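One chain comes next, on its own, written as structure tokens: the form predicted on its own.
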Amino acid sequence: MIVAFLVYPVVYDLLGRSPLASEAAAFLPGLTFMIAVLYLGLFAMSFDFVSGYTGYLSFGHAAFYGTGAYAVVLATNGKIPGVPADMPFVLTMLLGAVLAGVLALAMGAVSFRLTGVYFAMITLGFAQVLYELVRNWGYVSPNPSEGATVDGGALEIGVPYVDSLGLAVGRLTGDSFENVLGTGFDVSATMTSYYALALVVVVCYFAMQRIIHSPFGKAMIAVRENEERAEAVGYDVFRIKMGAFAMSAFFAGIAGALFAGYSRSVSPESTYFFLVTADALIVTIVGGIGTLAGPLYGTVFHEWLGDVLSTEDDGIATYLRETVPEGLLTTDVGGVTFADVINSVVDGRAPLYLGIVFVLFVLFVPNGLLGTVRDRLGGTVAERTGDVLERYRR
């Protein structure tokens, strides 16, 4: 999987400059929508780290991504005392992930009294009472309810205080290079943010995973399994329980960090919405709930779905119109032509075929697309590869 997240460029580059750059930009996801992938998909692996292995549902998990973005602008216009402006990025990041844990320790303790669907419940309440102070703060901007945007420069990623070992990010004030290593090779400065992200999220997952490996992730799961049992046998069950939702909100920060960092800008709507929760839950069961990994998957289908299907950075729409001859998108058969069918049915209809998706997924492959693979091979991928190179070996 890094394998592939750290190529896709490089590829999609090489695709662009080929014979099929048209078919490239049509049937793959531009590279903007990968950099959304990465901290959308770190929001979803956070979602599931607990809801996945304790089995809590959180409702409200859009709460500590919200968190993490907006201290990160708050942070960066000096808006939070104590805190300079001009502390560095990741410092700022670290500062969202670690209020987003305190905040979910808060909304934890009251709503961990309660299971179910009734703690999914009181978390999406929080989370909407969250969300409505936001829209109404007027001390985040003059214009709270459309949000607030990061005043200065370029936000890096690297090593504080060391500006040799720092990338910046953004859509127009990453860093970029041009014929890197005498190759001939430029790094756009959307290419420089995907790899910056990419490695953060790298880090978090394998945090996650190392979690769920250790003793506490074993306790997490025997929740999940019966909590009643869990605490027979001595497992102090509150307390594991907000242990994990601590850690699920902390990475659920860096994601919303993440995405401040590089759009610059955020809103209540992209961030303290409840539809933010409703997108990773979608891509959770999508890709796999209770594996980590799985909605990560699931964000790349949605957003590749999202891309293909959108004329914003060409499409399979725009490639129709380019490509399909001019007399057949004009052929008129009862009224309709084969242009009102791509504008009907192709044009931006990534909802509806999401959903649609969706339903398929509950109904015929409940442990998703990841959950589905590890059942076949009998183990995780990474379990089996063991297994296949340890047969060719003897």
Given for the second form:
Amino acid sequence: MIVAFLVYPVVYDLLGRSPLASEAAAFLPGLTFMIAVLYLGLFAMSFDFVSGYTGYLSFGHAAFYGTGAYAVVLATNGKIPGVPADMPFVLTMLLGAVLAGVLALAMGAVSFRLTGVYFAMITLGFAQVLYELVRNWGYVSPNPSEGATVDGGALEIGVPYVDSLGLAVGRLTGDSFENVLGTGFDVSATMTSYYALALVVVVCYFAMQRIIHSPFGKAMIAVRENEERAEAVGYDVFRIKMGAFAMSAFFAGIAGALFAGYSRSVSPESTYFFLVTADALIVTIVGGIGTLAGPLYGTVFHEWLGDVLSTEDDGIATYLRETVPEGLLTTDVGGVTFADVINSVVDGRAPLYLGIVFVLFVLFVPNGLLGTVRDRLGGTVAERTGDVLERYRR
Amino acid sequence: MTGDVVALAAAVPDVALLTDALGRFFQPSTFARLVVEGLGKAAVYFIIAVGLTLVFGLMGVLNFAHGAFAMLGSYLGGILVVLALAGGAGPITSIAFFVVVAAVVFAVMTVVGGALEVTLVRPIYDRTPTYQILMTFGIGLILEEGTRIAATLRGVQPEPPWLKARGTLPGFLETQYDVLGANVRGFYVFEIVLGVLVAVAVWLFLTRTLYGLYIRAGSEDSEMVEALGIDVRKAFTVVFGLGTGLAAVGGVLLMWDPLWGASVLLNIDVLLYAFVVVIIGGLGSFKGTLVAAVVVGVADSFTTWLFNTGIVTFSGLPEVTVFLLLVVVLIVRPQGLYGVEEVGGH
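Return the form predicted together with the partner chain of this protein as a structure block, the form predicted on its own having already been given.
Below, the chain from earlier opens the complete complex, with every other chain and molecule after it.
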């Protein structure tokens, strides 16, 4: 599966030059959207890490994402006391993640006395308080409700203080390489950002995977399945929950930092707001709650839908406008032309279809994409692929 | 967390302004005005939140589509008043028409809510509460986007509030009146009257009708009620429908409210406020919701005044106060002011 993510930019690039170029642009997500998949997917995975594995819905998860994002912006602008403005991005990213983890410990200390709906609500309350504070905090930028931007040059992902091992990332900026290794293939700045961010996300994914398959991860699942029994067996349930919450916040912080580092601007709406958590929740359900990689596929689906239904990067609407004959476009049915329908029902309407898909998933595919695939195969994809292939080889 | 410290430091008032303002604060007129305004807000919060709390109390479903129902109500009400009152009408006609509109919207949305419950929520009762949250959230998402599309197609801006609908607010509710020595906008008094009417109606329904009895009994122990031969599922549908209708009535009121107005943004904003009210009051408690609505409404009006007078320069004060109230109540008394301890955990 990781291979698919690795080759996607190259395939997309080649398709863009093939006769199918307009179809590819219309129906496949552009590279900038795939970059969004990376950091949003990491955030959704961190949400699933605590919500899917311990059963505690973390409705204030956006607070950690926002903390990571704002930490990077503030540190890079030299606004965090004691942190030099030229600190490498990788370190500010870790700083943001640690801050998010500490915040999670503070929130968890009072929140984990509650369960169920009450836990969801208190974390939501904390996140909304932070959202309002950040929105009105003049120190962040002159116009805090609009957010803040990173001053200065592109940020680098790589080994800190070693220039040759760093890759500058960022929207509309960053490193690019022409004619890589003499193959005649150019790596654009966007593609560089994609691979650099993907590196971080893959590392985080394996770290979370490792934790979940460790004894600690089994204890997390025990908490989800039956907290009282886990406690009776002798687990320190409170510490497990706090640990899981803090670790998940750490990765959410990294996701936020990646978002800030790449997009170079943050706003309260795109980081601390309740709907950011809601998006993570949606993609987690679509991908499969309680499967770590599921949210990533859910995010791919979400972003794909968002991309093909918007005109920002040549989506379906553009494709229809260009390919549908002019006569049909202007055909008038009761004062509404086909072009109007495209404009209002297709263009930028991703949330509607996402909502419909979401409801259908809750009703009919409660285990999500990956969960259902695993149920069908009778194990994780990696475990079962060999057997399935074996069957077809004969 | 350094951020909060700096934010709070910036919010510290200067002393001269503070003493001056405190002097004004203890004038009975200011105080009375703030209380009336707070009660007006409380009335709206109550109308919206009471449906949420009834649904939760009986069914254990935290309805994330509640804000969307209020939003839909505000648009439906807006369409009706724009059609009828845009030409201008006398005070009594407009009030009478408003009541009719509220009743129509209530009826329509009750049916819609009941239908949604039967088709979408009923199939997933046997799953964990998470899935009901997800289902209602998805419904809310679809309703919001559907409304956005419909509004845009009809040439109405979905995002700044719909001014044409708000413009039908009769002038006599717009002007200031002298209540108990305080200058109060007529609309707040109107809201309070309507809030009291709804509260009395819901209370009568709960205590004086057979269905109210089922609902109160079902909130205590729905399995026992079922064992006694009562069709709890039907009661679920009725309560979900009524909750939807009440939210929509609140939405109709918000359409005229000078601080809100009909817009798709109502979905999330109203939802968050309604959550705060029901959690503070205690999930499933009618009395708690009433008290919590008053607490939140008055806190909102006082903190808004603190900011408007310049005593506190922090513009997010009302919202922060409201959500801090939520957090503090959950820490001190997790089941809410009047809640029962077992409800809501799992």
